[in-house]
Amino acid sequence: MNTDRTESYIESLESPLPAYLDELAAAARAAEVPIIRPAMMSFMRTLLAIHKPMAILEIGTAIGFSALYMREYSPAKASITTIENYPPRIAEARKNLEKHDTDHRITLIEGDATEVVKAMAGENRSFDLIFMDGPKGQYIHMYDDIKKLLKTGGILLSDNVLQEGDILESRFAVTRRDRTIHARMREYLFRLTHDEDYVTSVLSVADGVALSVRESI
């Protein structure tokens, strides 16, 4: 099977974008901005619809892409929290979350995810999905307390884990430079399949995500 031709066959059935999200999907492909592929839009949806999450978390935002998705398809009085550390990013975020955001559910915190996670964590804060899509090589520091802030039967969705195909190969076939990422990823996925309080289902859609039901505090 071409999986290229498939995908393209896919994507070609969605129901188009939103304007404004559709323009922010350009403008972050002509910045190079990564962005969730349009088959992790078309999961994410789905789910979305399934679980209907009064609050998410998300730890990465970027240009605020996936956080306006989420909150276009979410109930209408669901918040939506993320979180992003790279400067020129934040005020891009920011900029379009003011215009976008019209009802101000979305609030972006600034600082490095493992220390806010950490932080929300010793305040019994819970969500009923948590999106990682930040640092692939963080998500593994992240573990614990992003544990302790999911919900018994939330939901924890987990981007970009298949690492464009390098996480099948041994550590000595990717570049040296990915050898980190490529071992802490192996290890997350790992936990997260061998973890008894979850019940996890890694999927080959779009670049990989791990899909994980909270079963037990």
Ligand SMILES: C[S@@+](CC[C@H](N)C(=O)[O-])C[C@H]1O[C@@H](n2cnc3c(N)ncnc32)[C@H](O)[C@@H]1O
Contents of the next structure:
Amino acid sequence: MNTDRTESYIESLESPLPAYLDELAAAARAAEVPIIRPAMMSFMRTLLAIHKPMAILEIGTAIGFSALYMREYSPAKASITTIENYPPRIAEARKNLEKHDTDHRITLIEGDATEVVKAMAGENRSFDLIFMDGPKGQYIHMYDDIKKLLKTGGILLSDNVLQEGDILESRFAVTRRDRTIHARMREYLFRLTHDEDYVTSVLSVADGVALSVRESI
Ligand SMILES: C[S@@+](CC[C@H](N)C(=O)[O-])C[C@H]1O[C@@H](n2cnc3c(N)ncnc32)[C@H](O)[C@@H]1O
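The form predicted together with this ligand, contrasted with the form predicted on its own above:
So here's everything in the complex, that chain up top.
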């Protein structure tokens, strides 16, 4: 059902991006930096309109596109904390944030996301929305800290969970290089969908998204 044609048709219905986000998306594509796909953008925008999060955490900044996208479509005083560990992308993200995050609502933390979320959980930080878009093989290792960081009623949005369809395949059908990530993503999805503290729906939006709501502490 979710063929390339379906995806193209859905994309054709989406409203245009503000010019600066359009330019950033084009720059990311030209430099082969992975950013959220158009279907994910509109899904996220709808979610932001429903949930109106005031504190957002993002794992995986890249060049700052999705952080700026969330800034554009979240309430005017919402803050966004985003984590990235790859120096060339950090430098590019800093440039983009300096230019477009004029009221300093986005904080970029440099470092390994697994360590950063552990430290944040120890400081009792909490967020209304957490967007997981970083190292796919590490989602499972961040599971407990992410749960501590999410408020009751908060939303956890995990991107790329269907791994271009690989997630359906047996581990032997995926390339050896991808087997560890495949096993860890399956474990992550199993845990998320069987955790009584979350209500989760796995959706075939873009490259697959798990939408989870934190029910109780
Ligand atoms: C898919 S990209 C993020 C795209 C971005 N959210 C967007 O849509 O504009 C994933 C990013 O996670 C970063 N990353 C990978 N491993 C990481 C780690 N252990 N800690 C922090 N960032 C990491 C990568 O360098 C990459 O820039």
